[in-house]
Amino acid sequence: MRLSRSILPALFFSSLFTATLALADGDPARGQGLYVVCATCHGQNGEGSQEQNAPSLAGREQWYLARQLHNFKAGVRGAHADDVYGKMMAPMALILPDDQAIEDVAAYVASLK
C-alpha cells in the first residue's frame, strides 16, 4: 500500500502524540523520592545551578525529561569526549534502575514550576 504525501505528516504527528500519552504513566510521588539524588545538582525545586552547570529542569515537559534520561542512560548523550557536563550526568542516569523509574522522576520534575 502506498501512502500519499499528505497522510505521512499526519501519521508522524499522531505517533508523537501517542508516544507522549504513553509517557504519562509516571508516578510523581515515587519520582520525588528518586529525585533526591538529582536535587544535589539541579536543586530542590529543579531550579538548576550555574556553579555546577546543571540546567533548570522545572517547567520542562515529561516526555522531554524522560527522553533525555533515556539518552544519557543509553550513552546517546554524555559519550563524546568533549561533552564534559554530559559525562557527569550519564552515570547519574544509570542510578535509575528501569524505565518506570525514569518515567516517575520525569513526572515529578514536570510537576515542578
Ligand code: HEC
Given for the second form:
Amino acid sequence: MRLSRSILPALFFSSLFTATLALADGDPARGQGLYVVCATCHGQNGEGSQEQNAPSLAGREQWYLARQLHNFKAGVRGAHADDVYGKMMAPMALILPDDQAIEDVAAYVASLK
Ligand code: HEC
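To test you: the structure above is the form predicted alone. What is the structure of the form predicted in complex with the ligand?
Whole complex next, starting from this chain.
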C-alpha cells in the first residue's frame, strides 16, 4: 500500500512529462500540410500580407505560435466584438483539430525563413 501510493503518482507524472515532450516536438512535415490553408492569408513562406491584415509568421518561436493558436481556439484572442482582425483568425485556429496539430503547424512555421 505504501509502495503503490508513492509509485503511482510518479508514474502518472512521468507519463504526463513524456506526452508534453512528444507534443513540444511537433512534426514540421505534417504541419506543412496543415499550413496550406494558412498560406492564403499569411503567405506561402509565412511572409504575411498587409492587404489581408495577416502578420508575418516565418521564423517566430514555435512556443509563441502554439500559444497564440491555443489562445485563438479558446477564445482568449479574437472573441471581442471590436477585435476585427482577431475575429478573422479565430475560426482558422479551429481547423486545427488537436494540440498535436497546433504543435505540428507551429513547428513548420517556425522552420520557415
Ligand atoms: C482569413 C485569413 C487568415 C487565415 C486563413 C489564417 N490567418 Fe492567422 N491571422 C490572420 C489575421 C488577420 C491575424 C491577426 C490577428 C490580430 O490582429 O489579432 C492572424 C494572426 C495569426 C497569429 C498570431 C500572430 C502573432 O503575432 O501573435 C498566428 C500564430 C496565426 N495567425 C497563425 C495562423 C495559422 C497557423 C493558420 C492556419 C491554420 C492561420 N493563421 C490562418 C488571418 C488569417
